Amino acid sequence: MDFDLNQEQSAVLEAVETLLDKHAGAARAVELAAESDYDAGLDDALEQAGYGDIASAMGRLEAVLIIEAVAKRGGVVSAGARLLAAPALSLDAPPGPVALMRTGHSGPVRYAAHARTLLMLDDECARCIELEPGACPAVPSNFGYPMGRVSDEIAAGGRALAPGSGPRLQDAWRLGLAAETVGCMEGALEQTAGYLKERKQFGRAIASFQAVQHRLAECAIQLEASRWLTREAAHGAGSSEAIATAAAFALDAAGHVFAETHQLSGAIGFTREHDLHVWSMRLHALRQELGGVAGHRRAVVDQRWGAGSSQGSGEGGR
């Protein structure tokens, strides 16, 4: 795989980052979190700029680049569902926001309170459920994402999509999780590194201490490994095994990055006055979906050696 972005990909990434400079950031994320709100303004800006069409026309790798960038800037939009899940099911611009849920899940669902479309993962077939405004009541959340609860009646409805749509939705969902995790880890690590360069101890910036640098370097290594596993999985055909591997690695790395960034930031890292929570708390939410790290690892085993090789159902994800 060529690890250098081509000219078109670099242009897309530069353009989306320019848009995010105007419409996203930690301050905006904090404001939205206080009201458990969805960023309709950013969603509209992305739609008007045609990024959904760009991702559909160019491919999954370009979609992953956009999802990474949005997550890194703390964007509160369902980019993964819009740019990966809907195209994987050949859905032509379903009403947004789009939320994702797995049959049998009983907990809160990211973006459900604001969603107009719910894509339901139901084994071999996926279902598309159109939602009326306010159909799913909001659930208070400390994880930086607006959440909603989907009733059993709503979850049982909708129209069934083509046979084989379930695995396609699962792959797209899993790839989106990996890409979003990469963006959130990068945001958390940049926030922490910036703080350590400013905070002084014994007359020196904390970032100048070798032990601190080693810990930051370990986080950076895990971030970059996650990034390129995810991009490689998105490149070309991208097998289900490669996607599950990327998700398992990235979400496992997210646990390490969460712990290290909070420890390195000291007491201030555990306060809402410090912006680290904008990214770090989201890592916890992402780690719960689709059965969590263990669920992604089981998927790797099943893809490599066949379904039934792994043990347990891994319920607990959305």
Given for the second form:
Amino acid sequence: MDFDLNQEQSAVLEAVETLLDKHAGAARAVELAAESDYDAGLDDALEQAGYGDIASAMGRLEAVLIIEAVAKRGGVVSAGARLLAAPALSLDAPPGPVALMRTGHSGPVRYAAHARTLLMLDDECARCIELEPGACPAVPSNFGYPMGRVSDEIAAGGRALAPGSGPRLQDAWRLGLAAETVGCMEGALEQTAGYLKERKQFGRAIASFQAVQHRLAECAIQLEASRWLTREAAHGAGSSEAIATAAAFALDAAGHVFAETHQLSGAIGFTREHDLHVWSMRLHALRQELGGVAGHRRAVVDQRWGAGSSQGSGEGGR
Amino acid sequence: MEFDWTEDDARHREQLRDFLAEELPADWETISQHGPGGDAQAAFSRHFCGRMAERGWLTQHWPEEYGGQDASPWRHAVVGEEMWAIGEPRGAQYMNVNWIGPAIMTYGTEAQKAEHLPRISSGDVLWCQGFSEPEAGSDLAALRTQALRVEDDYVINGSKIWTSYCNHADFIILLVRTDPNSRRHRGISVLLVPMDTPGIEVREIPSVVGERYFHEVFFTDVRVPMSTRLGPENEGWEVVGHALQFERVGAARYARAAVTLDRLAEIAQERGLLDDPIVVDRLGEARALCEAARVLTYKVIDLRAKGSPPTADTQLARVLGTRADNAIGVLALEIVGPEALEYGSFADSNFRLAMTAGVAVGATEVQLNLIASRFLGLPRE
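Could the form predicted together with its partner chain be given as well, to go with the form predicted on its own?
After this comes the whole thing, all chains and molecules, with the earlier chain placed first.
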């Protein structure tokens, strides 16, 4: 076992960071959010650098590292769907951006308004739906991502992929969710810890109060455990169980980190001028997918103890 | 990054499981119901550790010059997981092989090495650790027990508390104040004291954790030769700090919690509780917690294997290990139901051992302080 990045992984991350320095960051995320827009520039840059194929070229772990990094910098690109879900279905260079949806889902879908490819999770088979520009109307949302609504007609279309593609899509989607959650939690926690070190009340930095320190320490524990569970699950032949476990932990942690970073930041944390929302609001969007925390936990139980309890695991089945 | 076990370590885990299946008696659950400090388990540990020693497994992580095999920290972790998961048949001896032996290797005189290391590596000696005192718990540096020089001896007066295993121990590794004018971390020394030295009295502190779990140890004019001192005089704080730097991650609590959880899932299935979404949710949550504690512990082992200086990763892992143990202890009560109320039952035994997790070997709050300062770099004032 080895928890350090190897040379290739360090090189990839360094290159991605350089690219993110140029294209991403909280200010860019805020600018895009004002127009509910997608970051086509960042998407192009990632695509041109070849990161779309990183999962097949290097592995899922490397894709996870990139998704984490993009989320930490507030990147408004559908990295999980493009870097993990599409390759899991052997879709090379699908028209992008790529959005993900599950049969029976009702409500806005992340990135659907801008997506040119929609991957639909049915039970055994996944479907690939090509979207015309403007096919899915934009939906206003406060949760940090551009959203769109997919009509029943569109959701019913597309071509079915091979049997077994459903579970593969589900694993890839879940892994991407966990990785993105890690990046968003890290962004939110760094922002909050940095602010609390500066902000003085009662004549001292808020971060020097033990009551505050313990709460930040708890967030750090949750974040680090989420990060390493996710990376471990992404490595090699990481199983569906390992992926569900990582997602169950990370998405639960996301609720905790949201609540704590906002509580500790005080009123400024709710404003648009303070960047916390760039990461924090997304955490709750991520908690809506694949049945949320309850859905991931149920998947853990199914995978580990073969409970046959998967009935009602749809988003309405909590 | 690489998260797979080597073939050798994976094979060793299987060997250990086969060995445990052979060596543990049919009534192991009864023997182990009071935990590593119980009378039956302490007695069994001498037999069991002898059997491990015969195979060269008890101290395989020790250097070859002391009879070990220089096995990696990963191999050592496999042993720790398998032993703790099944209720720690090594009893208190896990401390001997994990850190007391290595501390003697690092700081001991040739005579101390010759006296202690062969006994530890053959598995027939029990040790306990005398650290906490009535006025020095989380604030260990406040300790008061004194050892004053009289001729070529130390004369020890004071008391230790919460001491586990001392009712069976042959030796105690003792933190004492050898400079009576010192304060805090200075002026402390480590002594290796035979428990049958005149003037030592052990009293059990009855507790809800179980039989013979906590004790108080009183030292009244206990006279031991200066040759019992481990390391330099008045530098005992550094000696213990160094010896324990990687041990603070604690026992593989997550491994035992995970085994308990598997059994709870089985019970839940037998009772048809897996149709209950609340039970499913709790099981999934608990499993994720065990795995989270495991992976953070592995991060610490990775640092150790690379010879990196210890970091606050140890505290991160420790807090989650505690949480996993506590959570599954409570979940066992809930899933088993009223049968858990019988003393010595599966859920009861598990709960009793789990309930001390957040306090033993450094309270969670102290770990959180360290995470705040060392991991997050938060200011003190």
